[in-house]
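The form predicted alone is given below as one chain in structure tokens.
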Amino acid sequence: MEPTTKPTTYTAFEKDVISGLTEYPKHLSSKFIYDKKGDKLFQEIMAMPEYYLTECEYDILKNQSAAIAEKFSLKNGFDLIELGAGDGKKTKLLLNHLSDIKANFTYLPVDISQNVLDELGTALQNEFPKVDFELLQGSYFDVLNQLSSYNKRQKVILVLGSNIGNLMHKDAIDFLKKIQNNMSPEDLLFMGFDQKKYPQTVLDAYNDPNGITEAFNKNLLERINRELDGNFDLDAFFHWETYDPETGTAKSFLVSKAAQEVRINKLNLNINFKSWETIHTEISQKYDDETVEWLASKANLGIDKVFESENGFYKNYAFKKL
């Protein structure tokens, strides 16, 4: 009888950069720059002046917050889910306002980053010591999917920060599909769009002079190099920028300054590149009104009222179930 070989089964991490790196052109998935550092760092780019989005959300949840709330269910109660919660600084605003008039809530915080969560569920212990909070660990669609079964009242699906924005047009058809499925007709969607802007001003939220931006690329060669045992020498390569204004597509790439070999000792792969090859590392999508009723009429949602910052560079949409 013939030895039998134990199959090799790899992480999601490990999967991405065998299929992204050995395919061409080369890209990695932006999720997994988000370890504890890649957090940290994006908390740094938030912070930005230049990073713009952060700000005008944040505006129209601190002016906006009662008007808001008149879209949710304040007399019968109601289920606040996050997802992708972070810090939380912006929901907290919201936060805020609904414990100022005693909503009957129960806010719950969906990360796939547990460290990040600790953090959320301590901060709200301290500042929020009245609101009822959960927090869940996980991704988006396999939480969502446990909270589908929260069908005695209504349903608030947060999505901040423009999130969506870091997949391409058939991809967040998909995203906001899978959040319809596990909607109820009473349920509602409240998620953030960057919007199409002076073509500099983007390329300046994803490119400041302090390299931040950079180093948060650079994060998913450093967790190569440390969870993989890859020798990936980062000063070898720079982080490059590009905005469309025709498609309202920003994307970050990393570019490879000479040809060069890089051993990943883990995953037993050798990876060579060319003198200015590049691994796209992020997608950052910009809407308009007509781009984003496009979206969710694809995905059976109507838009039921639009929010909008001072500037106009970011709105929120709040959706229903068509």
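Computed from a predicted model, the values in this text were never measured in an experiment. We call the rigid core whatever largest set of C-alpha positions still superposes within 1.5 Å between the two forms. Residue numbers count along the first chain shown, from 1. What changes on going to the form predicted together with N,N-dimethyl-L-histidine (AVI):
Residue displacement note: Q137 has its CA displaced by at least 2 Å between the two forms (rigid core superposed).
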Second form
Amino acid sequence: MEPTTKPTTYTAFEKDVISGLTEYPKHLSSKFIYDKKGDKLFQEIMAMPEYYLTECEYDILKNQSAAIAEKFSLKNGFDLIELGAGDGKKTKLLLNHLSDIKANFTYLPVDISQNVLDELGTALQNEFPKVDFELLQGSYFDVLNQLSSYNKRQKVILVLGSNIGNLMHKDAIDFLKKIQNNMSPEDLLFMGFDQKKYPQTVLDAYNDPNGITEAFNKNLLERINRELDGNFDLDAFFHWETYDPETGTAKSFLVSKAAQEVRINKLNLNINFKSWETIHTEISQKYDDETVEWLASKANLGIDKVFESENGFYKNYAFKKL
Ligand code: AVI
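Moving on from the form predicted alone, kindly provide the form predicted together with N,N-dimethyl-L-histidine (AVI) as a structure.
What follows is the whole complex; the chain from before opens it.
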């Protein structure tokens, strides 16, 4: 009989660490930054004066909620589905307006974290006792698939925060396609896209002097230390940001200050770094109308209306199925 060796099954994080740190150039996926500590650091980033994105989108939702709501099926009612609801701070502005005009709708926040949803549920009960809501825990697409036959009325799908910017164009198109597949002709996709602007403004948003963004980026290494028994010396790396004004791509790196070896016990892996060797960790894409239109058309979506922040830094687009 053949000896039976148990096949090793790796988690998505472990797979990303193995491939990302053994390839050249090295890379790690930014989606793994978001554990409890990463979530907290991202909250701090959103409150930084340099991180203009949050305030711009907040202003759009605050000042233009009536014009946005005109796109919703106020007569027949609608379901407002938010992918990645978080604390709902910006969405509450829209909920405020919708309650004021006594709109007939159900708010369906979707999040992977039950913890986040429980907190949001309590806040909604206290602040919006008259708003109908249902908390949906799960991955965006599992939930969207279930929702495609949920109700016969209009679906308004919200994706705020320029989260799409963390995807390369190819993956952004796939993301839009998956949403489009779950839409009917009357449905609306309302999504935030950070815009191209003065390059230094972008760099400053991803390179704060207090090192919050650096800590956020380094949380990837900390997670490897915590969860995979690694021995990364966080002080032996620094955060570096670049922005290419032609492509609109901001890139985050961790750069090794010296030649060093890192051991990751759980994966039985030794990783060697040369001095100045990089780990690419995140892209934060900035857009213009042409690029958004191109991405949307690749996913068979068309721009129905654009809502712009006063300074032009940020736009929310309403899309319909083509
Ligand atoms: C979540 N995402 C849209 C943020 C961004 O702007 O790319 C994540 C972030 N990275 C560094 N600062 C904020």
